[in-house]
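Shown here is one chain on its own, the form predicted alone, set out as structure tokens.
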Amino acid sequence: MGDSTALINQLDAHLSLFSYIDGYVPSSIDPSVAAALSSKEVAKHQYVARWHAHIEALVNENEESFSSAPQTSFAQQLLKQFPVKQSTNTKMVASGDSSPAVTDLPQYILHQLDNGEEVSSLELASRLSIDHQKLIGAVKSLLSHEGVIATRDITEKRVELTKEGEDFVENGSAEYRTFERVAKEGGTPQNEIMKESYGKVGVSKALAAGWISIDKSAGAVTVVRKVDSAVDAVAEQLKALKVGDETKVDEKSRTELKKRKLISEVTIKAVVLSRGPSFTTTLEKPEADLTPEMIASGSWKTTTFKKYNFDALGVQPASGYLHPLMKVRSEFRQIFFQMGFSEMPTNQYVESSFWNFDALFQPQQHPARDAHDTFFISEPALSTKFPADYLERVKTVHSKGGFGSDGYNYDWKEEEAQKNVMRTHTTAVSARQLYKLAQEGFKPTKMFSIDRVFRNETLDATHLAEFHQVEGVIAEKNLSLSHVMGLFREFFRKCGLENLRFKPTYNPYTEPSMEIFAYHDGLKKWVEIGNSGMFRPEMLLPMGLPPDVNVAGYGLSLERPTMIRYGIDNIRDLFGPRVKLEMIYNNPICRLDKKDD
């Protein structure tokens, strides 16, 4: 079965290369393969299902244009797995034959209706000894010829034998086999009978029927006969029901057989066939195309054309697929927009050390600026265009202090600030936007960004050299830490997280700073979900922002919530060269457990 499944998958991929109407030419292999496939196998494959319906229609229409089998390795595999069956050329036989070998079912049905009488599809299937669904397929092909036949739906209850009931028909009932097992003289030890599969039920039913009795006089328990012979009425009743002669089995006996789970009642859906208003026994194959010759001669006016099948599946168009990160990113963007944030431009991956570090009041000797933590650019290695007055103010606050700060008291070097790096955080973008806000005239602002950042990390299951950072920035006069905590709670509430905790921490460019934790119900513990803080005056005042303006920022990664949402435990299976394309094709829509007002 494994080889067959692989072959069907290969067939589905092969058929996907062809359109529904043009391109694919059926060969003598097709009917044999189509007949060998089960309905479950067909339903699992989109293109095989489309092809199967097409071949079935051609066979039902007595299509004789199948080409010879192609001499390819794939065709040879199909021939080996599904050998071509030799069919007869018999179109039809007389309806009086009790079990005719019919190859043209639609034509046979028409001849059955020619006398004007109605006939059930179940009756026709029984006459031909074929599967009822196969006959229904032929009925459907006739219904495509408008007005030729008419149908009405019926349901019929039938009795079917269970597996045990079939066994009783073939080998006798449990009680009869028990009776036969008992020796005529002296009986048979009960424990020997109980070893048989029918023993327990057989002894019970044979005792109830009065055929046997239990003798304990000799010490051992022995089963002895009470009558010389017995009639297996249960087996006879089952045989009658199997051939459809239900009149021989009364209602009481039928109830008993049901109770013993020897029979079951099933409801069968069928149709009653009758002649339609345009009935004919000679079917003309409808034309599929309107040709120039038909138009020129005018024959199109009287020609019967094949109807369009608007339910037929066409070739699935090629399309792109959204990565899980992009789906979660879209959810976060919508939350930011709902809260009145505007999106910052983040299309500049290469940044100068000035905007990435110095503008954030991060000292030039800070470990984060070392090569083992940051990717430095070799070409172009330097940036030289900075706002001169702002550059001077940043230099002063670093080396001498100012704005109420003592600074770091070191020799600040412009050539260090000129070095280009792959940005290590999107806060570099926030610094540019805050400087722009100060130059254009301050107004309260809420901004966000979601984009890629780069760090020289050791790669493992939870760390990559590039990842995505989600960042929000709020600038407002007299903004306090309590305001910011309330905003954080609202943001994460919309993400489906309500149980939050804040823990003090250290960041070079925020004071006070807080780590944000949420309680994870699945892990049963507190998990860090983000970092936050109030930007330091040494960062904001050199930009030219008013002294009473406070700016808060918070950030989190995009990968961690995506991994949790999609059940991925290794970040390299989510992002990077190890990602399987099937995961991107088949991943579901992302829906955060949002808590709306």
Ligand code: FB9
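Owing to the predicted nature of the structure, the values given are computational and were not obtained by experimental measurement. Residue numbers count along the first chain shown, from 1. Rigid core here is just the name for the largest C-alpha set that superposes within 1.5 Å across the two forms. Compared with the form predicted together with this ligand:
Residue 475: CA moves less than 2 Å between these two forms after rigid-core fitting. After superposition on the rigid core, the Cα atom of residue 496 is displaced by less than 2 Å between these two forms. Put the two forms on the same core and the Cα of residue 570 is off by less than 2 Å between these two forms.
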The other form holds:
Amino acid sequence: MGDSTALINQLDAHLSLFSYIDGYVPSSIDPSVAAALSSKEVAKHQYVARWHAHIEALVNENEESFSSAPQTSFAQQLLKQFPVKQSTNTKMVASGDSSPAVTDLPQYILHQLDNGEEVSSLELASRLSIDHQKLIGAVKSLLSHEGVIATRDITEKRVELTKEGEDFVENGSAEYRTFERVAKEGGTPQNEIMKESYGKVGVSKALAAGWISIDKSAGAVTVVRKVDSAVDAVAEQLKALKVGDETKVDEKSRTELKKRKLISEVTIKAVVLSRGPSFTTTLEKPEADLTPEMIASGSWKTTTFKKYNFDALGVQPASGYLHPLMKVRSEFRQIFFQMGFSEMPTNQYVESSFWNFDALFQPQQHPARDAHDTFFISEPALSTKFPADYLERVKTVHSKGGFGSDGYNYDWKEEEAQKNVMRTHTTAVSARQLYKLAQEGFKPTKMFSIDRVFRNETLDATHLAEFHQVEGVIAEKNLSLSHVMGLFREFFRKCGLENLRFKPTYNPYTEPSMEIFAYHDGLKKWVEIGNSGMFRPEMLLPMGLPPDVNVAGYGLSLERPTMIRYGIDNIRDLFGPRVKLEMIYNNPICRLDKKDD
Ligand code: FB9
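So the form predicted alone is up there; where is the form predicted together with this ligand?
Every chain and every other molecule in the complex is listed next, the one we just looked at coming first.
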């Protein structure tokens, strides 16, 4: 990566630290650096683009906001990297001094045009030895005064020195430096010279110029001088071109310099200026604001107001951004609401083992219930408030069975159920809501939840210790598996997934249970998109739900669809301290049902 690109990235990063209005103070060299950057380079970088447009706007508006601006250290770095383009005999502005002579550039231009002749912006800039872009800035602010001046776009081919050309001007051409050294040392071992950055080209060019020769007589191959003195014509030519004195260098030499990548031809966009239909040399500063006094006095009728610059960049509103996960969440919420689901309250991460496991008929010795999978809370360690009668029924169905079930036939302990945990699934919330539904009197219900769940799992590229579970619960009399499969099809169709397959699986709280797979056209493979099942009667009947009511549940994550939707393959780039804010700022809108292009 070229160092200029590196520095542009650095500039972009540097500028990204500032929201414009109250942050960044442009320095006096900003306009020059802005001018030095090609629009192609600028366009690639959001903050450089915003800075560039801002500098341009400021230059057009009132250039004094730069002349006084201090040269920030970053500016100095920039300048080293982006030496200001040398137009004909212009003095370097890097040293922070803006062009001393003309303070009011627009006024100066009007005086130049007062003689009725046309003049090119390049000509004016060289006359004033100021940066051409600076002059263009003043022209633009003059153009904001209707009809005062007229401009005609022109392009001019200009020769510019490349970095190496600049170096030759600075330190002499490679061949001349070679000759100098050989002359000073009275002969130099060739391999010594070759170590120099200018060595290889220097020797071949100095040989070609007849300034040196190779002496193989003594052991080491030595380069010796062949002439008493030499003139560094190349450096002279480059100096002439640098100050725009192109006449001093004939076509042949110019071609040679181009071939040696010491100069490059650039096309400069410029304008020819002339008097406009309502030309005047006395510009009255257009009013920017319409004041109550103007209205009261009626002076607004004769006052010229500054034209609104609708191209001016507005103040980037400091706005919030939705994290992609939240965008996908709102997609799922819309789909659930469209399908008549109501949202369950999930604002409690800490759950008792009773609601997280026991209520779901998950036995107390189930592996998921030990600290390897579940985060247990040390303070407050226990919950003690449970609906006593319901707890009894849960105890019974676990230990002895009932409702046609054998149960697990073990000694169910209330103290185990009291242990607080970070909920491992939002199915705990479903259990609470189903119990509430039973207590309030059953009615057909569809509920969903989307929120964080916590599992003490081994971390890898797709697993963190927490993820967002999306869960749907459907409770209806005589609800069958086919109903549910139909509903899953409709749900995932709205997620843009048409081709589903169901694979039997096991969950402690559902029987039958199914994993859901979908063929993902983008990934060209079958993807596991969720898990589901019919909640067991041992879970539902102790709650007091009518025996003919069946309840289906299904769940998936938010992270997986988001990673697929946004092409993120490591969950740490989606969630957590490593997330790049840019990803948050620039991630596109999420339309689950739209085929990702
Ligand atoms: O999200 C998952 N996969 C998925 C979902 C959508 C999707 O959309 C694409 C844009 C098109 C792509 C992929 N999974 C569930 C499947 C797998 O990723 C799985 O490996 C990981 N699962 C998580 C649990 O990991 C331990 C995802 C998470 C999950 C699994 C099960 C449930 C919820 C989340 C459940 C349940 C359930 C079952 C019965 C009754 C009630 C709830």
